Every structure is written in C-alpha cells, then in structure tokens.
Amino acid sequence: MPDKYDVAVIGAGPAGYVAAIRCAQLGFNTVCIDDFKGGDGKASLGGTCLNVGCIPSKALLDSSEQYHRVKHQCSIHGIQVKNASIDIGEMLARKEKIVQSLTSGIKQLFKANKVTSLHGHGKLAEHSSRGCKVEVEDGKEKRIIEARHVILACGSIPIDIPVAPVDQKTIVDSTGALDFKEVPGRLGVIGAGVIGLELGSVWGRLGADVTILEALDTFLPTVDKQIARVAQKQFEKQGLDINLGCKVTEAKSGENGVAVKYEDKDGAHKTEFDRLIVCVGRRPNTNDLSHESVGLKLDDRGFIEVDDSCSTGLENVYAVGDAVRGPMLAHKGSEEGVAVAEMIAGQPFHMNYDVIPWVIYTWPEVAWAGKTEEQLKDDGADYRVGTFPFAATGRALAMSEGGSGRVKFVADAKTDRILGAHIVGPYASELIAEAVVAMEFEGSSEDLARIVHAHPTLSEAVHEAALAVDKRAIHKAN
C-alpha cells in the first residue's frame, strides 16, 4: 500500500523546504522529496541555493573580501601586513563547513516539525479530484506515495550553451567555479549578470586576471542605469575587464587552457584563458517532472504555468520558486512556499511581486526594489528623484567606503509614494530592507525623511536620499 500524506512537496530548495515546514506547522502530514546529492555523493537538503549556489558563493565572496582588504586596504588604517597569502584549501574547507552546517540544519528542522524526508526523484504520476500519486525513484527502486495536495518546487539549473560545452575541468558552470583548487592566472567569464560578477569578483580579488564577455550591449539591464554605471566603474577599477556586445562563438579546451573565439562590433577575435566560467543564466528544472497523462502545463521555456496564486490548473497542485514565472530568487521562492501552504490551510494567498528586493553581492553591493527610472519613463509616469552619495556620510568615510556609491529613490510626483529604491555601496543588501518595508506599506519618501536615523550610520544615506526627493537633503547641494 502506498504511503499517504496531506501534502507532498517535490524539491527541498528554499521554496520546497520552507513550504514543507510551513505545511507541517499548519498541521498537515507532509513529505518532502528531493534528489540532490552533495560532493560526497550523499543526500543533501537545501537544493542549489544552500549546496552550490547562494550560500557557498557568499562564503567565498566574504573570504576573498577579507583577503583583498588585508592586501590592499589595511595600510590606509596604519595596519602593515607583509607577505599575506591565501590558502585555497582552507578557504574551500570553510565554505564546505558552512554548507554542511546549514543543510544539516534543515534536516533537524524537518525532524522538529515532523516533516518526512524522502531522497529520490519525485514525479507526478497521477492526478484526480481525490488527490495525486507521486512516483519516487532513488536509483534502486521506485515507490508510490499518495497526497491530497502537491507543491512542485523543483528549482532551476544552469543554462548550457553549445559553443562552450562544460566539462567541469577547464570549462565550468557556476557549480564548478566554486571549487577551483588554485587561482587561475587568466579567467574568462561568459555572462556579466549577477553570477558572473560575483564569481569573477571572488577569483579576481584572489589574483586572477578576469575577463568578462557579455553578449548584451547594456551592463546590468535590469538595474537602474545610473546605479549600473556607478557599479560598472567600480568593478572595472577593481580589475574586472568587462566587455559588452561580445558573442562567444567557440570555446575549446586544450593543453594550455581554453581557446575562445568571440565577435563584437569590431569583428572576430581570439583569446585564451586558463579557466572559463559559463554563467549565462538558469532554466527551470522541469524535465521528467510529471507523466504526460497528468496534463501539467509548461510554457515554451519549460516554466510551469501557474495563475496569480501559484495554482497549476490541476486541482490541488501548486508550483513555486524558480520553476514558475517571476525572478529566480531564493527569498521569492520561500515566500511563495509559505503563501501556498497557508492557502491550502484556507488562508488568503499573499505575495507582492512588485516589492521583491534584488541583490548583487559584489563589493560594492548592488540592491534594488520596485521600478527603475527608465521603466517609469517608458510608462510615462510623473515622478521625482532623490539621490545621495555615501561619500557624504561620516560612517562610510570612517570605513574608507565612501567611493562613488549612492542611494536613489524614485517617487510619484503627486502622491510621493516610493516607486523604486536603488543602492550601490557598502552593505546595500542590508540597507534595502528599510526601503522595502516602506514600499510594502505604500509609504512615501516623506515617511522615510521624517524617521530619525542613528548617526553616524550608513542608513543616513537612505534618509538623505529620501529628503533629496523634495530637494531637502542637508548634507549635499540640491
């Protein structure tokens, strides 16, 4: 007889494991099915994010930032460090320790919340108004479980491009780039998106000569242009060679590394790298997710089709996270998982897709929420802008982080409601939260302007940018 559950969740990444925990908290007998294996070949919860994505990349970013500060910034504080070096093995071991701590933590959370965890590939086998059957295959055997509700949280995987076949040796994807055993002398990166910039920054700080080849003519097209320009200048100042409008036509591994051919407005070119990272985006991991007879609908890009409340059109079957429309962000997936769990329990579905924060964890960091100035122009909106530089804040200067970073708000010209918040600078990932709270409550720039911000703090730049919307900034000429 098959096992029976109230809810079956397929996928244990940030969308899936959070959905499973919330379902269990609400009193549902819940099972979470996942087939991810760690580097040791053992089952590991947390999906791409915790195992080979968000968490390990941030660990390496932090390690490389520390090393870069010691090598290049300590002297301005009067701290002299001679012959500083980096032990790549120790750095990677620290990363793995952090990953293991967090993935085992999910295991403990499942145990505490009485979530059943099954390792194997989950596949929607049958669907009816009475419930669903899910096939679980672990490589040795298949079993069938029954569930009244199913939440699909199968995540995403890196996009492959035929001209640069990944071998995880000299040509790697974002996963392989987390495990270089030595710093490449010449590192090529295909793609100047979030992942390419973060991984390029890691190895660039450690000494690699990094060249980024981006097919688009625009740098970070989803980012406010003013903020993107500031960020690009900072990255190039750090040594990242960012080339836009470059289409890679061939990449071949050889004895001396990787030979790459590409084309730009000036014609065809050849270059060589010791390692090449391919990070041109991600696609939904929806292959073999259901039997054809079930009728689960995918769009032409492989995304699961859902309505505004993440329902698939199949009764009691929902989909969340990277496999559905919207940004591929861990926190977006987690909140969708919570919203669906509560909807199953009879509560209203709640997600505000207009106020989801985005972050690029480079240094300086880049963070934003809401609309860019360019989007508002295209919409024909009547808006006002307020900006403020970190260089005019005492805390940033005390940290030697004045640079050219800034906070920018765009607000409705009539109502003053904040329509977009954009930050490039130190700890932008943390500072954006204040703006998100204000925007979620449909707050105005005046609301933030009236809040007393501690001095000296980086958050004063947020305060002054809000004041600047009404040309009332105190510490800069308006």
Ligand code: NAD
Given for the second form:
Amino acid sequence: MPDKYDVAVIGAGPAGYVAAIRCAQLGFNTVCIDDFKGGDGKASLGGTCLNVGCIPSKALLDSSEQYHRVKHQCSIHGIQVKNASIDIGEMLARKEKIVQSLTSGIKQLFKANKVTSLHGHGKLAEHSSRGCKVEVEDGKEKRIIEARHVILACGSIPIDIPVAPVDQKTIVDSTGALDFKEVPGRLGVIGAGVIGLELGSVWGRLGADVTILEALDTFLPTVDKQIARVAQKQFEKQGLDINLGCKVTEAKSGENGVAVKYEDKDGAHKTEFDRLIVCVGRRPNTNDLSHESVGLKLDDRGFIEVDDSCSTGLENVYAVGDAVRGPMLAHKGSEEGVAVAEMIAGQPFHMNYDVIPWVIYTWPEVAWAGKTEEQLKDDGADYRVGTFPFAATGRALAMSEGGSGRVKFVADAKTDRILGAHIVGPYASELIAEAVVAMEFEGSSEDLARIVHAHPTLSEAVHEAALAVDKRAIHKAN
Ligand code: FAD
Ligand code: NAD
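Counterpart to the form predicted on its own, namely the form predicted together with the ligand:
Shown next: the complete complex, the earlier chain at its head.
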C-alpha cells in the first residue's frame, strides 16, 4: 500500500524545506523528498543553499575578509601583526562545520514539525483531480507515495559551457571553487556575475591573482549603473582583473593548470591559470522530474511553467524556487514556499515580486531592491534621485569605511513613492532591509526622511539619501 500524505514536497532546499515546514504548521500531513548527497556521500538537507551555495560561500567570504583585514587594514588602527598566515584546511573545516550544523538543523526542524523526510529522487508519476502519485527512488529501492497536493522545489544546477568542460580538478564550477585545498597562484574566472565576484574575492583576498573573463561589455548590467561603476572600481582596486567583452573559445586542463584562449575587441589571446572557475549562470534542475503522461509544462530553458501564484496548471501541483521564473535567490524561493503552503490552506497568495532584495556579498557589499534609474528612464517615468556617500557619515569614517560607497534612492516625482533603493558600501546587505520595508509598505522618501535614525550609524546614510531626494540632506551640499 502506498503512503498517503496531504502534501508531498520534492526538494529540500530553501524553497522546499520551508514549504514543508509551513505546510506542517498549517496541519497538513507532509512529506519532503530530497536526493542531495554531500561530499561524504551522505544525504544532506538544505539543497544548494546550505550545502554548496549561500552558506559555505558566506563562510569563506567571512574568513577571507578577516584575513585580509589583519594583513592589510589593521595597521590603519596602529595594530601591527607580523607574519599573519591562514591555514586553508582549518578555514575549510570551519565552513564544513557551519554547513553541518545548519543541514542537521533542518533534520531537527522536520522532526519537531512532524515532516516526514525521505531520501531519494522524486518523480511526479500520476496526476488527477483526486491527487498525485510520486515515485521515490533511492538506489535500488523504489516506492510510491500518494499526495493530495505536490510542491515541486527541485532547484537549479550550474550551466556548463562546452568550451570549458568542468572536471572539478582544475576547471571547476562553484561547488569545486568552495573547496580548493590551497590558494591557486593564478585563478581564472569565466563570468563576472554574483558567483564570479564573490568567489573571485574569496581567493583574491587569500592571495590568488584573479582574472575574470566576462562575455558582456557591461559590468553587472542589472545593477544601477552608478552603483555598478563604484563597485567595479573598488573590485579592480582590490586586484580583481575584470575583462569585459571576452569570448572564451577554449579551456584545456593540463599537467600545470589550464590553458585558456579567448577573444576580445583587441583580438585573440592565450593565457594560463592554475585553476579556472566556470560561473556563467545556473539552470533549472528539472531532469526526470515527471512522467510525460502527467503533462507538466517546462519552457524551452527547462523552467517549470507557473502562473503568478506558482500554480503549474495541473490541479494541486505547484512549483517554487529556482526551478521557476524570477530571481534565483534563496529568500525568493522560501517566501514562495510559504505563500504556496498558505494558499493550499485557503489563504491568498502573498508574494510581491517587485520588492525582492539582491545582495552581492563582496566588500564593499552591493545591495538593491526595486527599479534602477536606467529602468525608470526606459519606462519614461518621472522620478527624483537622492544619493548620499558613506564618506560623509561619522560611523563609516570611524570604521575607515568612507571609501566611495553610497546609498541611492529613486522615487516617483509626483507621489514620492520609493521605486528603487541601491547601495554599495559596508553592510549594504543589512542596510537594504530598511528600504525594503519602506517599499513593501509603499512608503515615500519623505517617510524615511522623517524617521529618527540612531547616531552614529551607517543607517544615517540611508536617512540622508532619503532626505537628498528632496534636496535637503544635511551633511552634503544638495
Ligand atoms: P535548491 O537549493 O537547489 O534545492 C533543490 C533541492 O532539491 C536539492 O537538494 C536537490 O538535490 C533536490 N532535488 C532536485 N530534484 C529532485 C528530485 N527530482 N527529487 C528529489 N530531490 C530533488 N542565494 C541567495 O539568496 N543568497 C546567497 O548568498 C546565495 N549564494 C549562493 C552562492 C552560490 C555559490 C550558489 C551556487 C548559489 C547561491 N545562491 C544564493 C542561490 C541559492 O542557493 C538558490 O537560489 C537556492 O538554493 C534555491 O533554492 P531551491 O530550494 O529552489 O533549490
Ligand atoms: P550570474 O547570472 O550572476 O552571472 C553569470 C555571468 O556570466 C554573467 O555576467 C554572464 O554575462 C556571464 N557569462 C555567461 N556566459 C558566459 C560565457 N560563455 N563567457 C563569459 N561570461 C559569460 O550567474 P552566476 O554568477 O553563475 O550565479 C548564478 C546564480 O546564483 C545568480 O544569478 C544568483 O541567482 C545565484 N547566486 C546568488 C548569490 C547572492 O545572492 N549573493 C550568490 C551566488 C549565486
């Protein structure tokens, strides 16, 4: 006899495990099926995010940042540290410990919420208006479960490019780049996107000579131009050699590393690296997810087709997270998971796709939400801009973080409603939250301008940028 559930969730990444917990909280008998195995070959919950994505990359970003500060910034404070060194083995072990603590935490949360956790590959085998059958295959064993509702949360995997075949030794994807046992002398990176910049920064801070080869002519095209320009200058100052408009034509692993050929406006080039990271985007992990007879619709790039409320068009079958349209971000997937669970329980779907924060965890950090100035220009919108530099705040100066970072708001010229918030600077990841709350509440720059902000804090730059929209910032000329 098959096991019977109210809800079956396929995938235990941040979209799936959060959906499963919320379903259980709402009183549904819930099962979550996941096939991820860690480097040790053992099942590990949490998907890309916890195992090989957000968390391990942030652990390494933090370690490398601490090391970089000790080596290059302590002296500003009069602190002299001679012969500082880093043990890469210990750094990786710390990262693994954090991953282990969080992934086993999901196991505990499943237990506490009475979510049944099954290891194996899940496949939507049958669908009717009465419910679904899901095949779960783990090695040789195959079982069938029945569920009234199914939430597909199968996530994404790195995109491969034939010119640079990943062997996880010298040519690696993001997973391999989280595990270099030593700092590569010369590190090549294909793609100046989020992963290229974050992992390029990690190994660059630890001493690698980093060269980034990016196909597009524009640096971070989805980021507000003014902010992207500041970020690019800072990254280049830190030693990242960012090359735009490059077409990689060949990457070959050999005894001594990787030989790379690429073309740009100046012609054809050859270069060599000790390691090469390929990070040119991710694609949905929808292979073998459903039987053809079920009729689950995928688009031509493999994304599961869904409507505005994550319904697949098959009754009671939903899809969330990286496998569906929208940004590939953990928090976007988690919130979709919650929204779908609540919709199954009869509540309205509550996602607001217009206000999803993005963060690049480099230093300075880059964070934004809503529309860029360029998008508003293209839309023909009438808007006002307010910017404020961190260099004019006491707290940033006290931290030696004046730099060229800034906060920028774009607001509707008539209603003053905040349409976009853009930050490059220290702890932009934390500061963006205030703007997101204001935008979610359809707030105006005036709303933020009238709020008392603690002194001295970095958030004063947010306050002053809001004041600057109306040309009344106090600590700069308007
Ligand atoms: P995933 O996390 O990919 O999880 C899907 C799970 O489903 C996996 O465990 C997979 O094995 C399993 N699965 C797939 N198909 C099946 C099946 N048929 N049966 C059973 N199980 C299946 N995002 C951020 O918001 N912030 C960050 O800082 C950030 N940093 C990142 C750093 C790196 C290096 C990478 C690679 C990604 C990063 N991301 C970040 C992106 C983030 O990891 C993803 O957006 C997020 O993990 C997507 O969640 P998900 O649940 O949709 O899918
Ligand atoms: P990305 O889309 O951010 O960047 C990929 C870059 O590679 C782009 O600039 C693209 O123009 C370039 N590119 C594509 N093909 C190329 C080629 N053949 N040669 C040279 N350049 C090429 O993708 P990513 O950095 O791989 O990250 C994947 C996704 O994972 C991100 O889009 C994001 O959704 C998620 N992620 C988020 C975070 C975060 O939130 N901090 C961190 C890491 C990853």
